[in-house]
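Single chain ahead, written as structure tokens, the form predicted on its own.
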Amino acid sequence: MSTGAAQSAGHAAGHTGIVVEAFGGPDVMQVRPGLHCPEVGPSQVRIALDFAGVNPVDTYIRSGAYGVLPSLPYTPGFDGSGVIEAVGAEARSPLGALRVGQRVWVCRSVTGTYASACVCEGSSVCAAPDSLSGAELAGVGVPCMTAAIALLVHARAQRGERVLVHGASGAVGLACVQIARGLGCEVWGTASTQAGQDAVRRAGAHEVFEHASTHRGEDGSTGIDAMLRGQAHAGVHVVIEMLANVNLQHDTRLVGKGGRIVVVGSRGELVFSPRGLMSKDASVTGMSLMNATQETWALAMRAVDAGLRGGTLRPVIGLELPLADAPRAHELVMQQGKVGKIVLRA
């Protein structure tokens, strides 16, 4: 590539995308046609999109109820999938060099993926392997980075440990499945529905439980309990909690010595005794995947890569919907029991 100008197979100028002109409830994402796109910078790459991901991130963000939120007007998403059509004269992945024509996967996008064209980083961009579909494509960026961070770097997940992916059926939870069996980790995972619970164990949990009998009855028995009860040392060695406010506390019992307890995803506050860390040792880290440095970021996106090219990682899509059902999409996302990712087409 020219150390000049950028790269460039046209210009997305009315491009079709979700505008988002005030906070408020799913409704006020609105399609709008004839969008500019901006030229890409130096760093960046600009994008034709063919799916957009849907996150619940991208529900608290348009309802305002986020800690940073976006200068309105805006488009949403984070992740999707596509061809580059332009690369900024200095634009690299962390996985190598960026061309015109390249199929790949996004995410964190600067202009946002709810839309036909974007422009990104390109280190937020990675070359797709051929044997996944644009919808899957599109399932990577925020669930799979997430859930790499997690295990990778603030669970320090090794082989032969016991991980228990607490809400397993989701997105992220189904990545942090395939990733921790990929690791050769024992993997316990926890859904609400039986096809939730399907989910988990096609994505290659060991064991598989209904989610609300992972909380202690009258008795004080589950039937993780009695699982845990069973082994030659009691505890597992790792807890990525997807729903710290209702989970965290039990998660506390469920550890063994040394255990490492990881909060992905919380939705309101609780009550919380320390104790139960306190007697083994154990921790808990919040992470968010808006907070990883250069290094983490890097480090996600290789592992990522290499699960996909290698047959352990495959992102799980649950519904595939039109660009204009975005507001459908914002309610469904949040909606309990809800098995992999939704995306919309582009």
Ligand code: NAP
The other form holds:
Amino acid sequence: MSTGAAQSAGHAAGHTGIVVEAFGGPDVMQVRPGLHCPEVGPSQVRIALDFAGVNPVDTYIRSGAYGVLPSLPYTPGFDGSGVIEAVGAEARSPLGALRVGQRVWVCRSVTGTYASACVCEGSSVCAAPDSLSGAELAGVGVPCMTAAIALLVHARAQRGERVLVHGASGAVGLACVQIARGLGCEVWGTASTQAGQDAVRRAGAHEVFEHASTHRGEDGSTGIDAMLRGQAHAGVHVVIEMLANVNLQHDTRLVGKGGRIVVVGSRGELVFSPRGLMSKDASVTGMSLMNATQETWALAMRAVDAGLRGGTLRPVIGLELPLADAPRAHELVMQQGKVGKIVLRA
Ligand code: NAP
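Complement to the form predicted on its own: the form predicted together with the named molecule:
Below, the chain from earlier opens the complete complex, with every other chain and molecule after it.
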């Protein structure tokens, strides 16, 4: 219960973190001891971090190739896990009051999670269930919130609908598979490697494909076409797309009437014919986690929290590295064929 006054344990000075002084390659990330973490504002909390999550967006920002850049120097990282050590007088999570000593997962940190402490808005913090490890909790923030918003808000996926997660073996993809399965959807997923396809199946996908098998050639059908023939609903109801510049045109063939394609990831341009959308009354929606309104955020956090506590959602951690290996983590997170999320130990 909030007392209306700020609470604190521990102090803001003397933590260790990654500092970026200039945008550039992975090696611009340097570990620095003795950093100062700001005091919390009224709506904020300070967290002693155990783990930080590594997301592809961290690399886009670090390289300077992103629309909105932080002022230099900065500490990377949006999500992570740890224990609250200070709470502003008005800080609240969408799911309730926050208190010192509470174990939490975080998303959208203000000061950066590649560190042993960070400051977040209370609204970006959620009390964690005991059933998950610190590393698993660091895999919740960006991937699970993105997956929940894509499926529940943009795709409005319903029980019984067929959902294709196009790029299902990564951190967001595996969360999409688990959440869609929890909703009672028929889930199809793609991955490039056998290990990735196995992980997608373990996460609950009913059918698993190689990415390219979703692309119909000039001369006939492919794996996914064969699956779609003879189904009661011609096509998939929803596509959650991780690489739109490669797949978007093909997605318009895969969806049925009224199909919804949600673009979560894209790394380039494409030449696109909208005819496939017109003939099916299909829609394409882009999304960014950063655009989520307060209502969307609260809805997604409730769904993610329920999934974690109910056992239908559990981040898959592919690799755990020490903070000093952040440069290596940034190289690996952009490589194909890995499974799940990379986390850094504070
Ligand atoms: P990740 O862990 O690196 O996963 C990338 C996924 O894309 C893997 O499953 C990978 O599979 C798959 N992929 C590779 N080539 C593909 C292809 N030709 N067709 C379909 N899938 C392909 O990254 P993530 O954290 O899950 O994020 C996924 C994407 O969403 C990234 O581009 C990220 O920047 C973006 N994202 C956007 C938001 C947002 O708010 N819009 C939020 C979070 C992430 P294989 O490795 O098996 O090939």
